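Single chain ahead, written as structure tokens, the form predicted on its own.
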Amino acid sequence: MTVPADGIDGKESHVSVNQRKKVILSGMRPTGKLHLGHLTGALENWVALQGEYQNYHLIADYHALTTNPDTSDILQNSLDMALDWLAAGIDPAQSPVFRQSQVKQHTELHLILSMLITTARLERNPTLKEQVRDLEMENIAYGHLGYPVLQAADILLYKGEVVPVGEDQLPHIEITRELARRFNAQYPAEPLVFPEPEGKITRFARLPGLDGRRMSKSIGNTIFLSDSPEEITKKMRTAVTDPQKVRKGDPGHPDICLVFAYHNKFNPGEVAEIRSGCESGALGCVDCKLRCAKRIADTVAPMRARRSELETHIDRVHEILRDGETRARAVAERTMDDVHRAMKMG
């Protein structure tokens, strides 16, 4: 049975599922508060997606575990993961989020799908590698190496027929769309046990850090969510610019400045004003970050006070949690009913 989940004024959200949507596994690492880059290249388009599709959100703490095995805020940083999606209009009601680590058939489908692929083809995955040099990592844990398998499971469990990726996720999609072709011809069923996903890239895939770089919280480049309006501000003074625009009266290149990147996306209305007063050299750096900070601070603020006033209920986001677990659990196992029949190990 399902229990509704508490919307943020404490009202019970009662949506029915209809089957006939396609069906979305989205995910992402638990590793505490999000930034602008989880909302333009995520969350944006999961909220976007709710009415559309059925939707699965994982909180993936066992994949966390890839590349950093300690645990001691896992916890923490999973309840700041739901309180920021809840916070941006994730709807638990009608897209269950849930912990990866408390619907165990996600191990159970990961050991079996794990029989069914090469460590030379996992060793061949780009995203990996990427990893491994941005990370400067020696040694690749069994556990690293295998993720995109365990990925496949979280996706499959769930029959995804969609996953809404960057595009340096495309490759895992690849794999998991492997491991269903494989799977479903090792054990043939009618009809086919899991369906083929396809990837869905999002438009804004990759907000940059304040310093160009890929935005990243280890880097210290981010704007949170959940930051003040005087944090965003603060942190918008340390943007790189354009580097031939020194001082105001020179002419600047918008097109290569990061401020400018951010103005298209918190403040498309005043591109074009933006755009002339750079290139004429009216409009100086320091003034530029300063409206951008404010455009990014109205965007998060509904969402700052929305996250606020579920920490001061933080029972409601272990509940939302529970019943989304709930749920979850019951599709797995209906999931792997199927697979143990295909298999004939029912």
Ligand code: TRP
Contents of the next structure:
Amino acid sequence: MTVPADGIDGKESHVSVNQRKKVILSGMRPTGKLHLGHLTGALENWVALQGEYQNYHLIADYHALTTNPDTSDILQNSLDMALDWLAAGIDPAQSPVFRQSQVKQHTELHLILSMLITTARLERNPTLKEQVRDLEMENIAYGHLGYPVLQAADILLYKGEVVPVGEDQLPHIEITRELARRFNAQYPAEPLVFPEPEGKITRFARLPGLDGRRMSKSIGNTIFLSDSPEEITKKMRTAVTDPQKVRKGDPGHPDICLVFAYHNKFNPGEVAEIRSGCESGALGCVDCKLRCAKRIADTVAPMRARRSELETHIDRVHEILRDGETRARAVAERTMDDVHRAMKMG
Ligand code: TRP
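For the form predicted together with ligand TRP instead of the form predicted on its own, what are the coordinates?
Every component of the complex follows; first up is the chain already shown.
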């Protein structure tokens, strides 16, 4: 029986036996321990999409070099991130978890794709412009300009069809689509080598950091998935609340309070009561924060338990990565055979 090309033309196939799952490529740069923003913005979705799709989970360690060539923390940061992924419920048996640097085809496809896009096109990338502004960079590295080309290689190497991303990444998905089209047009083959992947926005309402700013490890306004209940409570006490609610009894405005945003996410069963308690003044901010901290601690408790179990058997994590890398490499090699054949270089 032939495998139906479902997903490529959007039509459902009626063949269930051999039905091919759509391919999802999800990736993050290894920034170390993950925080609540990663959980609500990405990980929860990755876990939810696990059965329905064929997932690949990429640790984009080469991408980390685009803004900082220092590699002293990269291995530890990659392990920390892998631990949090596994703790959050990524099943490495279903979905390979692997480091970009260990699958050499990423760099090879990156090079080929880099011939199919102009520097002017890359300079127009709004995400790059924002980064340059935020990091106050005077000059950017050649490799940094090519960041989305490497990302396109990450996705296309696995013939990814869906990419779960935040909004800031959509320009990169657009570049990936352009590169897939350019490659297919320049090097036609039957069937065409690359699908055109779609970005799937998974980060809706962004959870703010404890100071109300964007949640970021470097700002230090985050709660880590691996934080203890005591650490969570301590951090939650510092959270900014409605400035007009100075003491218990003052009426508050939950819609502008970030602690309420956290309740919304982590304590949905009690939001109505918390809203009315806050608005009437009956609920003070300290109590409100303690209740919130408790819920967050309950949410992350099973992840912390799995994480510490894995931490004591870190060789298992190394083994998971090695296995993921072997499986990823096998797929990547097949794609590169298709690529070279289409280019008449193979
Ligand atoms: N650019 C992504 C980010 O900063 C990380 C990334 C690298 C990625 N390669 C990818 C995401 C491939 C999705 C698919 O978040």
